[in-house]
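What follows is a single chain, given as structure tokens, in the form predicted on its own.
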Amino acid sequence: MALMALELGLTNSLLLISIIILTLGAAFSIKDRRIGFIASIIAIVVSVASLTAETYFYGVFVAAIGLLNIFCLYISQNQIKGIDYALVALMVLATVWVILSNNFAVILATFVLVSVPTYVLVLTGEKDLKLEVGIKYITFMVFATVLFLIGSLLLVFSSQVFSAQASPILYIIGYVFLILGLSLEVGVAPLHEWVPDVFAAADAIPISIVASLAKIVPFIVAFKILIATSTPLTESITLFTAFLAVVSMFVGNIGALTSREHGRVLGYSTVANMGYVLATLVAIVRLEFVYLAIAGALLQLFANSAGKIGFFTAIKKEGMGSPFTYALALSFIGMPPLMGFWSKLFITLSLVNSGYLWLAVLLVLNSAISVPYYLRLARELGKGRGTGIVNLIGLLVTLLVIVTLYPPDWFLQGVKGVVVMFGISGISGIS
């Protein structure tokens, strides 16, 4: 216990140091944007040092995604040059903190810390502010945050004050609100109306951050709260989540198949991918298999992040080397042994073991439906040879999705440790 307390104190100290570095860098970047760039990288590196053995691989993936986002911002132009690096680094710190903390207030704070910076980023562009896009996005995100927070509070209140038998209605309302808030936040159909329009109209680089880094924390927070407040009612209400996941898969994939504008196709692709990840939440009915669901969800989020960063950069710079676009497309499709294959395999296994065979079958079917539009994206965005810097980004994101050439049992074992940390044993302030 003393060792754990010492590790926790060191973790919090390093994260605090990261925030101080980030704050100073953002302040001085007004005079020289390179200061903000360097400070953001240092803050992310320091945050990685705070990781435990169980969370190491998770943190490295998150840091890699954050650094790629910052690098993409560096080669583009916008109205807040320098501050934008700090906003992305802040999102990285929140994404690291959420996996390490078992405090209810802290994990809800990380949800807000990841969401709010995107309000500013989505407004930015090379030539002018994207006011119409920003207003639409911010409006939906405010509603999503309110629904998610109310749902979280109701679930915690019902688990603390009442038994499941005494207050089933309060638990059900809290569960539904949390899932609806999560769905609106990440773009799950039928609450996805903002996604295709915003992805098509916003600047490609800022929206790649929304499509990648911003998606991770909401699902981790949802897992932590739903596991900690799980009751006998959970098994029956998870059908609601499964229904939304199926709708999102089909709406996203069919929408992408019938769209031609690259940004809109990637928007619908996100809707489908968020449906795959949402499906993992049904696994909380069988806690002995929840580690498979969390591993699958995280790998799917990482594969989605790499793909969106790569494709949106190709849109911005009008082309990327075709080997990189095809590698990303095959990962999205789920071709072994790329990351997208392992994520879908773990998700499918978790669904089958949780008694949702039909949902696993529909997930595999939707993966097959997605093949034509991902190959089309790879062909159209991989036509040009691309500039050197774009191909460097393509190489880096491709390396991220091929890291699973070595079967990711190493990641699965880490997730088992994480589940013991925050899942089965509960969350302080909740149980």
The other form holds:
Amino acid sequence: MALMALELGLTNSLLLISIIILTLGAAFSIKDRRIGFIASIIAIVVSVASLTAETYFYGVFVAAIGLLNIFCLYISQNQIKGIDYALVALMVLATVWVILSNNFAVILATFVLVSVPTYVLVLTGEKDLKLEVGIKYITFMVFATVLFLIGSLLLVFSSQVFSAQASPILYIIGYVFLILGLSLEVGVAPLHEWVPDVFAAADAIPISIVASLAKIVPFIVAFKILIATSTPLTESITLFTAFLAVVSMFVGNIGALTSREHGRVLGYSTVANMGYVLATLVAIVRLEFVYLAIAGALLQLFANSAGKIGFFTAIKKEGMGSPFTYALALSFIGMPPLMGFWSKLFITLSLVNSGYLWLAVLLVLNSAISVPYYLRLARELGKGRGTGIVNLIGLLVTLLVIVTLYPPDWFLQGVKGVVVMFGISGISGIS
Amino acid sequence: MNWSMNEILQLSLMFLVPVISSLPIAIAWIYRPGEEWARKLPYLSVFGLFISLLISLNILFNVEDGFYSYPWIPSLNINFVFVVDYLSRYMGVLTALIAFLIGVYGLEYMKDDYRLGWYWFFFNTFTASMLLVVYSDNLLTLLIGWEGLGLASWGLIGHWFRDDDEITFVGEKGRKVGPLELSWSPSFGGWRAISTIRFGDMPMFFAIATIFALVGTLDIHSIPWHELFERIGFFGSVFLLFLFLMGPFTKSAQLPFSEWLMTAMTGPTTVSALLHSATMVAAGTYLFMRLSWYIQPWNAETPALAVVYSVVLFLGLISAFYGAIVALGLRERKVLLAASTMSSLGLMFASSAASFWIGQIAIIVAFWYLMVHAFAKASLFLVAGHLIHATHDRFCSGDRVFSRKMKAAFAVTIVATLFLSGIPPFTAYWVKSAMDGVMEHLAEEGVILPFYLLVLVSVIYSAFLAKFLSLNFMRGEKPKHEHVENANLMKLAYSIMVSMLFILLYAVSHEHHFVEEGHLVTSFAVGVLVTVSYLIALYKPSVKAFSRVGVFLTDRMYLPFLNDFIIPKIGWFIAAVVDYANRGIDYFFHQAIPSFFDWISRLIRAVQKGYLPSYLRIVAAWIMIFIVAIAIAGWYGWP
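I've shown you the form predicted on its own. Could you give me the structure of the form predicted in complex with the partner chain?
Expanding to the full complex; the earlier chain stays at the top.
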């Protein structure tokens, strides 16, 4: 216990140190924006050093995605050069922090911490501020955050003050608010209206951050709160989540089929992917298999992030080497041994084990529907064999999705270790 | 069950040696076709046939009755099981001997051929397959041999695949009836043979599979037939037996599957003699005999068996009658003999089927008839081959002058026709008498028709045999060409072949049953009738007044329309249906589904107008809808 406390103490202090580093970096980047760049990288590396053994692979993936985001920002222009790196580093810190913490207040804070920096980032662009995009995005994010926070509070309140059986209504409403808030935040249909517009109109690099790094924390927060407050009631209300997940998969995949703009296609692709990830929340009804669901959800989010960063960079730089675009497309489709295959495999297994066979079948069916537009993206964005800076990013994201060439049992085992600690201190549930 | 290695070794040698001994010529002909040294290799093939003959003789005289088995797939209870009993003992020798004699004949008959490798490989493969069918007790090994027969039959009928020699065709070239030209080439004949036979083999295969699934064994002697029939009931039994018998019916060219046998005459005469009269076509009747031998239908009052055996009885008799009158009208040497073969096969089926009422003796009678028919008909075919070589004519022709030049052929034809038609006191008379006896017994049981049909067929049969003799050697036209050569090997072969009938006569005279039946008044009366019809036909082989009937019979009562017109129409109809289905599937997957998804996709994207207020309204509406829906669900009793 003492060792654990010491470890936690060390973790917290390392996180604190990295916050100080990135803040100072951001401040001094007014002098030279390369200071902000380097300080942010150092802050991310320090935060990774704070990880425990079980969360190590998770942290490395998150850091890799954050570094890729920073690198993409580095090779493009915007109005807040220097600060933008620090915003991404802050999001990485929040994403690392959320997996480690059991503190309800900290968890809610991380949710806000990854949300708010994107408000700023989405406004930026090569030449002008993207005001219309920003307003659309921020409006819905505020809406989402409010719903999510109210839902979280209601859930925790219902399991703290009353027992859930005594006040089912409070639990149900809290659950629905939380799921709706989450859906609006990440872009699950039918609350997805902002996604295709924003993805098509915003600058490609900032939106790639919204599509990648910003998606991870909301789901982990949702998992932690739902696991901590789960009651026998969860089993019946879960159908609501399953329904939203299915709608989102179909709307996303079918909507992408006839979309022409690449950004719009990626927007619908995000809607579909968020459907897949949302589906994993039904696994809470069988807590012994929830580690499969979380592993699947995380891998799906990582694969989605890698793909989105790669494709948006390709849009920004008007093309990328076709081997990379095809590797990303095949990962999205779910071709073994790429990461997209393993994530869908774990998700499907968790759904089957939770008694949601029909949902698993629909998920596989959706993977088939998605084939045409991913291959179209790969063909239209992939040009030549690829050289130059854009292909360096292509190579890096391809390495990220191909790392599962070694079957990711290692990741599964890590998640299994983390899930034991999932929950919120002081609240009944799994712990 | 006997596990003696010695017998197994002999049997496997008997099956393998013919095939192995034909490989040198087959391989040589691929690389050095037509070279002088290659033309010597067929002697090796015939030597292989000789080895098989020796082994079959050894089995006849020295091997005890019994079942000889060697493990194959023990986990499924499927083994190589071979039977030596009354039927296989004689049938084996008959097959090996006829194959060997025709092999000798073929050495000369085929010596200038352009495809010797093909010919001898399939000829010897055929012999091995037939021997496998004869000695197999296991239905799976039997099926392997059975399919070998079909394959060899296809290969040999279509041997002259170039279709460039009119002498190899069947039917008059250019003769049109309605939309059809009644003329068939070797390649067409081969295709027709294999397609008809496969049509029967498929149901037979499923029947065998069903039997295995139901009783777990494929050894004919150990299948509990009567328990099986009881288990699957009346309709099941009838259905299963007919599925099975589709194989024998097609292979033995019973109605309406007879046409392939007629156009099989496009193959070399040696093939017609061995496959399409003596052995392969008899395999169908032989299999029926073997089944009946172990089913023992006379021991059971099963209604299903009564139905099946009645149908086989009448199908056989009707086919016999059809074949006989068609043969009466035909003037093509080999096709006439083919029709007569079909007639004889019908009689074999009918007599075996009578075993249901009469007992095992009916099968023995049918089997003896099979043997007599095999030697006599093979002799006649070999003579016909010689005649075709000598006259370059497929149609009957020959007068007394010609017959003086073909003394051996003339003599052999006289003996073969006399011994086969049932004229007392020659071989077939005694066997046919026993068959008369069988049918008379049936009449006592209240089934009168078969006896009269049999007498009628016998009379016609004797008439066309005499007609064949007369038109080729006595009262026919003078041949247009005469190339009488010194064909000593051929003469030797058919002389030995026909002399086997004397041995059979000697054997028949030691079978009390045949001798007794031959001394009955009815039998003798039938014999006299047959003799009279023989003499009349000999004196007047063709009657001008009946020429129109003759044409109708020559055209085989227009049965070719079934094969060449109606069935192709059905085939094209099915093809059209499949084509429409294909287009439907194509439309569904390439048009309907994509455009459906296209439509849905546009519907989904129609929401994206770009106005923030309308988006807000939509989102707010959805959230309200969900909350209200959940509230209603809760109202109506949340669990």
